[in-house]
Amino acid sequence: MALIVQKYGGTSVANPERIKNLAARVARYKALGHKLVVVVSAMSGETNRLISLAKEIMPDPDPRELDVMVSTGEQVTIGMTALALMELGIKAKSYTGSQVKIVTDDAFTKARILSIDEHNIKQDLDNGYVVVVAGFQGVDTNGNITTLGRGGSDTTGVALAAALQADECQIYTDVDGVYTTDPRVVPEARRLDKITFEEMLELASQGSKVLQIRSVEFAGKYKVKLRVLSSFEDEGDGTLITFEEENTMEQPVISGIAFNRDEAKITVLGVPDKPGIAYQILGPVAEANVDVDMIIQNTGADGTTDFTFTVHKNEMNKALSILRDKVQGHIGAREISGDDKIAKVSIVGVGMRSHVGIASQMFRTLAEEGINIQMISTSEIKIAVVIDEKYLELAVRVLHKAFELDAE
């Protein structure tokens, strides 16, 4: 008998029929004697619908009130899921994030979990209940409803698994595991039986939509065994995310290719090349809670430097406004510009550690297709490049073939 946390995404609870299918799957696990916590997202499209409603009232909605609105999506699905389980004769009880006491900070719309009170859940599990928890949401220390940002239900599931010391956290989605890249872009993409936490973390951070990066960080930090499965297939083991590199002698050089269409590039030209200039540029941006991804700095012979960084596409105008209002005159920048017609492509693999020439192979492959590289970022197991967005799918296809990811 094991304690299992199962998380189901929006497509898995898109309508009553799918919720009934979810309940039937949970019933099969329950019949095997397992203790189960089920974390559910809002119905597919519901969060977007609620955000649109808010914007009809206020074009730039107040974050606190927006969280109050969008958190209702999960409240509907936990009730429906509990009812579906009861209809099958299974004892079930639903909890919102605040009822569990998933305590977060007060960064509305993208809060971070601080603590979880698992006492009531453990008591219910011991009493034979299946506990159904609303993903994506929590409550701050002042009692305000908060949400964890897009994909936050994954984080809820992994955080609960960590707090409960679950044997496994199963993430059910509309795909049957982690693929070498998005099969919609490269039909030859293969499902991976296993992948390391390091690789999954890099893939998630570089744009892979299978798992939210914070959920992978949680799982790695608290050693939560993680498995990605399809909610539409009864068979299959999905992809296991492991803590150790196994069979390193046969480890492929590259395990996967991630891409991200949601970034924008901001360039600050002609600023003085002196200590502290990077902080003067990025400090006000960080204070406005805008996340910065890739950064490059080029110093010229005239004593000035050009500073380029990427942010989420939706936050480009906010970042530009901050820089022009608070930074440009203060540091004497010649020009500040933004470009939201870019995309990021990343190759990831622990095999990079023991192989040379990976970067040159990637750059040569792109050059042969006439694809210009605008920015480069590397880590021990990742190389990421920024390119013109119109070349994104071509870049992913040729890199997938160049690194033989379509081979068994």
Contents of the next structure:
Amino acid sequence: MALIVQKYGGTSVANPERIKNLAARVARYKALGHKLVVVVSAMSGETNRLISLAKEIMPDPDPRELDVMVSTGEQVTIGMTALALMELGIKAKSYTGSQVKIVTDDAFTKARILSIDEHNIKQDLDNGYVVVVAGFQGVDTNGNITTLGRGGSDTTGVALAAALQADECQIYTDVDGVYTTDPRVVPEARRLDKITFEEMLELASQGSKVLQIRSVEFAGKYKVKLRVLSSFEDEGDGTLITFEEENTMEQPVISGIAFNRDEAKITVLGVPDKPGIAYQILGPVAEANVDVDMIIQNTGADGTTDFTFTVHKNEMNKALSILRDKVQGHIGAREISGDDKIAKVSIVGVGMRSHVGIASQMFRTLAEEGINIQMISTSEIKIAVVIDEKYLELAVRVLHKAFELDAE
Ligand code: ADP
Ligand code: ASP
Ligand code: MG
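One more: the block was the form predicted alone; return the form predicted in complex with adenosine-5'-diphosphate (ADP).
What follows is the entire complex, opening with the chain shown before.
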């Protein structure tokens, strides 16, 4: 008998029929004697619909009120899921994030989980209930509803699995595992039986939305056994995220390619080159809780510096106005501009540690297609480039081929 957390994404709860399918799977696991916690997302499209509704009223919606609205999507599906289980004769009980007490900080629309009160859930499980929990939402210490960022139901699932010390966390989605890249962009992409935690963390952080990055972080921190599976198929083992130290010599050099269309580039031109400048530019941006990803600084022949960094597209205007209002005059920058027509492509693999020439192979492959590289960043197991967004799919396809990810 095991304690299993199953998380179902939007397409897996898209209509009553699919919710009934989900309930049937849960029933099969229950019949084997397992204890089940089910985490559900909103029906697919629902979170987007709610965000659009908010924007029709306020173009840049107040984040607290936005969370009040978007968290309702998951409240609908937990009720439906509990009903579907009851219809199968299974005792079931639903919980919103605040009913569980999934306590988060107060960073509305991208809150972080601080603690989870697992007491009631454990009691229900001991009493034979299947517990259904709303993904993506929590409550801050003042009782405000918060949400965990897009794709945040994955994080609810893994965080609950950690808090309950579950034997496994299963992420059910509309693909049957983690692929070498998004199979919607490259049909030749292959499913991986397993992937190391480190690689999954890089892929997720570089934009593979199959798992939200914070869910992978939780899995790493609490050593949660995590598996990605299809909710449309009953067969198959999906992809297991492994924690063993792999022998990198035997690994393929590149395991996967991630991409991200959600970033925008901000450039600050003609900044005096002196100590403290990076802090003066990025300090106010960080204070406004805007996350910065890639950063590049280049000193020109005239002794001034050009400073470029990327932020989420949604936050480009916010970052630009902070810089223009609070920073530009202060540091004497010549010009500040934003570009949201960019995309980031990243190749990831632990095999990079034991191979040389990977970056040059990547750059050559892109050059042969006439794709200009605007920014580069690397880690031990990743090379990421920013390019014009119109070349994104081409770049992913040619890199997938160049690194022989198409091959069996
Ligand atoms: P859910 O609603 O179940 O959370 P998501 O849409 O968030 O599903 O994530 C699943 C999607 O992630 C897939 O449909 C696929 O298009 C995309 N995806 C991106 N990169 C990968 C990858 N490397 N492997 C599998 N799927 C990927
Ligand atoms: N419903 C939320 C979203 O669309 C959370 C999730 O699906 O994981 O982002
Ligand atoms: Mg998702």
